[in-house]
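First, one chain by itself in structure tokens, the form predicted on its own.
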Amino acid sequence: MEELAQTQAMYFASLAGGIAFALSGFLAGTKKKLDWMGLFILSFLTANGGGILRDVLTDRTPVILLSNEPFLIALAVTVAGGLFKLQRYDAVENQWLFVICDAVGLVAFAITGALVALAINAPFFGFVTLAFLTAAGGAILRDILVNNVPEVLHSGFYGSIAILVAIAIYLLNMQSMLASASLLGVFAGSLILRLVAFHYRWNLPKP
């Protein structure tokens, strides 16, 4: 019962950030101007560009290939989207419920990137990859797609939680103290890290 409690809270976890990772991906698009297809492209991407990478590196089949919900999400945001005209609110990135959103589906998909790498038994190095991929592969994407410089590269506490929550799965389970409650302190403890340092616009120092 609380495998399958675990289970869920990060299913549904995911399943916020993935919006706010799509919607950051509608915004992205509309201040290119791109048309329909392009806007559910972007969307899609960033909210399952991360998950795709883990999954190829890892040699798994792609939860796109194996649910449609991916592809709902991405149609629902880039729909709801043009109906609301978010375009025309500049600040919706800033807005705490996305911001709180975002950093759930970060935590949540840098977690279960480094559960990956625990179930194919990778060396620490693996588990940061697969955590910071998973996390971040789609917006790295995102930007890349649409000739930004990726946010993480100059973002200090956006990449950095995902490594952050790789290392400390990594070290709990060389501890045998990886459960369901450990666990949930890793998302507790990270998710609050990411809002303050969003809230206090923390960065790592630049030459």
Second form
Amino acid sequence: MEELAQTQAMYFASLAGGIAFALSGFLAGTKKKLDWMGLFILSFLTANGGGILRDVLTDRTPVILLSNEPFLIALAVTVAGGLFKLQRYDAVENQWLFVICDAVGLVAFAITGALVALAINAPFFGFVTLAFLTAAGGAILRDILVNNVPEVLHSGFYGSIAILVAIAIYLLNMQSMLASASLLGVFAGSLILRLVAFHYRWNLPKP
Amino acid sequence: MEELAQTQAMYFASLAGGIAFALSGFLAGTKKKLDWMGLFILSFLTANGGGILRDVLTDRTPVILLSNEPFLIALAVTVAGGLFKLQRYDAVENQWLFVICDAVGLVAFAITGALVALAINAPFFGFVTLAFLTAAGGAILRDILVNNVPEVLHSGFYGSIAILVAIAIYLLNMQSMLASASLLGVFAGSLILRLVAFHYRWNLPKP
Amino acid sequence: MEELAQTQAMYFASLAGGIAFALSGFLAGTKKKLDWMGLFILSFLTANGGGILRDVLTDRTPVILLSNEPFLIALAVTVAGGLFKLQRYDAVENQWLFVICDAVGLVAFAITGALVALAINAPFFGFVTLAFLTAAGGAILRDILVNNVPEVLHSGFYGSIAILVAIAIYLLNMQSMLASASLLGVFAGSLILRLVAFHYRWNLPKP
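Output block for the form predicted in complex with a further copy of the same chain, input the form predicted on its own:
Next comes the full complex, this chain leading.
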């Protein structure tokens, strides 16, 4: 099934997500007065940290190191963000264009994580871990570096989307129903759910 | 010798430790107002982060990913902790039942770390690193995530127990005296030392 | 080319750097009131964390675990630092002896990172990542553990030196001009640049 993760649609979804994630790294960095180099590194790590964690855990050399593209995207986002002084607009992260790209990335990254779990024959919670880590790991590393408690652990309905993606793919695979069409359904459903969750400001309860 | 780490006694010791570690993750998370999902992730990471670091460093796919059990334990601890509102009782971590389970886990995890060092023919400090990291790595990751300076680095006589376990196993192996009986002695001795250290609130000096 | 990284000159450069990095870990730890064990761990991690990250990312068992020497250096630095109460002298990190050893380490570690990138046929940004991470990764891990935003991300002209080393080695290799002599030139040039940057308190601009 891993070739599904390499279709052109997935490529563009990952690209949109990579840009949105890099921008969120840039914005978090400007709040802590990072310099240009620090902003570039934080943008890159936010966009690619999840994939790096996934690859390290599954004992592969991170694919990110073997290509210039992820760096060029983070560099372009940093330069554009800095030149247009995007950090001055508090509302950037609430713009629908940003929210949609971010949600597309969240879902696309969760799917690639779940497909790696499939490839290594992981049990149920292996799907959950790899989908969650691929999708939310970059944001968690970002928050650790700028010294915040990771946002995904205490607010929003965000990491939960990655977990739902993992559950859906696990169940589809168990029923031998995993195919391009059903994966597209998972993608669309999760994306809509994330946008609804954002619009209504869903939060998980706390005990 | 690695089969020693797979005896039933070690299994139950790791289980008791996993539960205590997960509970300490749950409690640390509630102090930072994590939601249910964040609490589950922190519980899981506190219990299993040490083993994951050990496996990544020794270039193995973390065994944790290949089994549902560690997740189910963390999930059960989180749900139970939240339902019984354990975070309301400041004294949970000072209850003897908790302290004993935590100490059993500390010693059991340190032993499995040292036995991995033995298996890869590590030198003396390889034993120390792997024992320390397996036993205390989860608590360090927990403190990094909730934005505290790792407790094990500044107070208590806790990480030192893992280092003493490593030294004992290294010396026993050098004398060709490593066997089930001597390992049981290391276990019992370290456990008692930890409980004494807890009771008398030992701290290491600071320069 | 990797044998270049194993010459005696590189060994002494890494040694000087390891001592300076370990000392900076010791000093950062005393500010957060770590105990002797915590100080030893932080010294060790600051000196060797970069190399460990590099080895984990390139899927090798960290060489550090297979030798006692890095630990003995960190231990000696911690003991000496504590006995001489170096933390009382605010200016330690501004002494020229410290600054030179630290700069030598920065450059030497960046070179070993870039040579690993060469060995795995990494593209341009793989050189940058591995040089930067090997040289600055230890300081970043140190700052994460003591709960600071990594200094290298917001001040000084420090991580940039590692990136320049990577660019120089990448270009030399592309021109088939990578040899002991040209590498010595990179070393000397980067070292002088770092000392000039320190003397004039260079900072990168912020957007």
